[in-house]
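The chain below stands alone and is given as structure tokens, in the form predicted alone.
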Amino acid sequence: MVEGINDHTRCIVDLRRHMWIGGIEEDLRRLIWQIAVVGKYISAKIHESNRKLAGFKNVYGEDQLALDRISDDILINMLRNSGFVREYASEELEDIVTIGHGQEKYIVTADPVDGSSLVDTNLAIGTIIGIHQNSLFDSGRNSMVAALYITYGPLITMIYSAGKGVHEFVLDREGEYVLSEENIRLKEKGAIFSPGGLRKDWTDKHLKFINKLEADGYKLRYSGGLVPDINQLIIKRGGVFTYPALRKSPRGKLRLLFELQPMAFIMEQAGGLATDGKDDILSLKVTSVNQRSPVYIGSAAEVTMAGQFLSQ
């Protein structure tokens, strides 16, 4: 627990007041704050929207709904006037953008709405964001700074670390992200599994794995979007989220700088590992923004495991 926040107060403590206690650097968390302010004005494009395609494709060919576009327009333009941020990168853009003037001490990556194929579902989706100090290209372990999440769920809650452990804030109906748990740890072994792409894709060694899963029991629990499978994770403390490296594509599916890199910072505060079957994904050396990469992260039992499949 936070130092100087009891059991009778705890409930109410909010991120901004968390942050200061925790010690966060000031620029770093009124950065944050910004951020998860954004999240609010998502949530609510996310109830107005009208489910339909914008009519165009995203820079990785997929299908992009106009919410994807509005979220990535707020994201920027409050970044842009924030004064803390120099370089934006996002999914939906082709390239890295200057926003700053040069002097700014931050770069962030974001995923302005994860999952945004699950919204005419009425599943959860979320936003994903990294926020870096040196140059993106690099690995995450020497740029890294901070990372969270948002979920647009039943609750909006988001989850954050800035290298002093993983945190999570509950939306209240005054509008306030308020604590609900703080310094999250995962258990040196979990019960559930979610493993995305399809069997017939796999490879042998990364299909020993699940089928050693499965007969070891681990519960099936995967809803196709990456923000509420790796809260699942962190929530229930434990267990592996899978998208590996398959046949046909071999660098896997999901992004190093937008999706992977900020979820294994998280991962790793709160006693996981995230690795790419190999190496960790946070040692990966970043050489083009569109970079993909297999992942295999959750609790540390089940990701050694499917290194020592993989390496077999």
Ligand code: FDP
Given for the second form:
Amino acid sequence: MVEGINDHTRCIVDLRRHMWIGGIEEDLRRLIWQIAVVGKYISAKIHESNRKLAGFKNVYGEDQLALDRISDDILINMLRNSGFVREYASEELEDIVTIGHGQEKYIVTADPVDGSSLVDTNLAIGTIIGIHQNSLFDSGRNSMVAALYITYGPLITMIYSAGKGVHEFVLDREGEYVLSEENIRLKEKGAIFSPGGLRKDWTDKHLKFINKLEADGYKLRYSGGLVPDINQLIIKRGGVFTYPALRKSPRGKLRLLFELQPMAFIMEQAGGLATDGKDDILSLKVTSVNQRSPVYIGSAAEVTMAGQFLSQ
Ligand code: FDP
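Show the form predicted together with this ligand, please, because up to now only the form predicted alone has appeared in this conversation.
Expanding to the full complex; the earlier chain stays at the top.
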């Protein structure tokens, strides 16, 4: 528990106060706060969007929701005016964008609306943010200082880590992010698994790993949205999510900068692991904005076991 917060006052600890008490550096906590506020606007847009497609494609050739573009615009405008951000990279844009004067401390990566294929089904979706201090073309381990994600589900929740543990906040009816879980730590081993990709496209080694989880009685929990699927592991304190190398796409599906680095940062801070099957996600050097990677992320026992199956 953060020093100075006792059980009695816990329920009224909001995000700003939590970061201040936790000793997060001022600019960083103001930036995290501003991004969390953008989550409220994105949530409002989700309600307004009426689940309509905009009818054009993003840089990966996927149908792009008006919602994706609007959310990206809201985020970039806020960051441009924040005074803390010199560069912005988003899954919705082709290149890194300079938005500051060059002296600002941070670079932000964003997947403003992840899980867009779920919007029409009314399943949970999310926003994923990475905050870097150095260059994006480095490893996450060398450049990241914080990460957060917002889950838009029946409740709106925000999980952040600025390198001092993982903390969850719930957006309450007054529009305040209120602390709900502090210093979340995964167990060594969990009970659920979320396997991405089609079984027919998996490699034999990956298939054997999944067969082992099934034989050991792990429960299948896959929503098709990275944010709720990772959030499930964090809140349930363990298990594994994987989007592996596929026969036709050896780099898998998920994007290193926008999806995997932020989730790996949070997962490690919660005592879990995130690898590409061999190396830590945070140790992979980024060479392209669009870089993808296979991923095994979750509690230590399952991610380590995945590595053993893949190296056989
Ligand atoms: P989506 O295509 O709906 O945007 O990378 C995006 C992502 O969703 C992740 O949120 C999710 O984990 C993954 O793709 C789901 O992929 P599959 O549809 O292949 O299961």
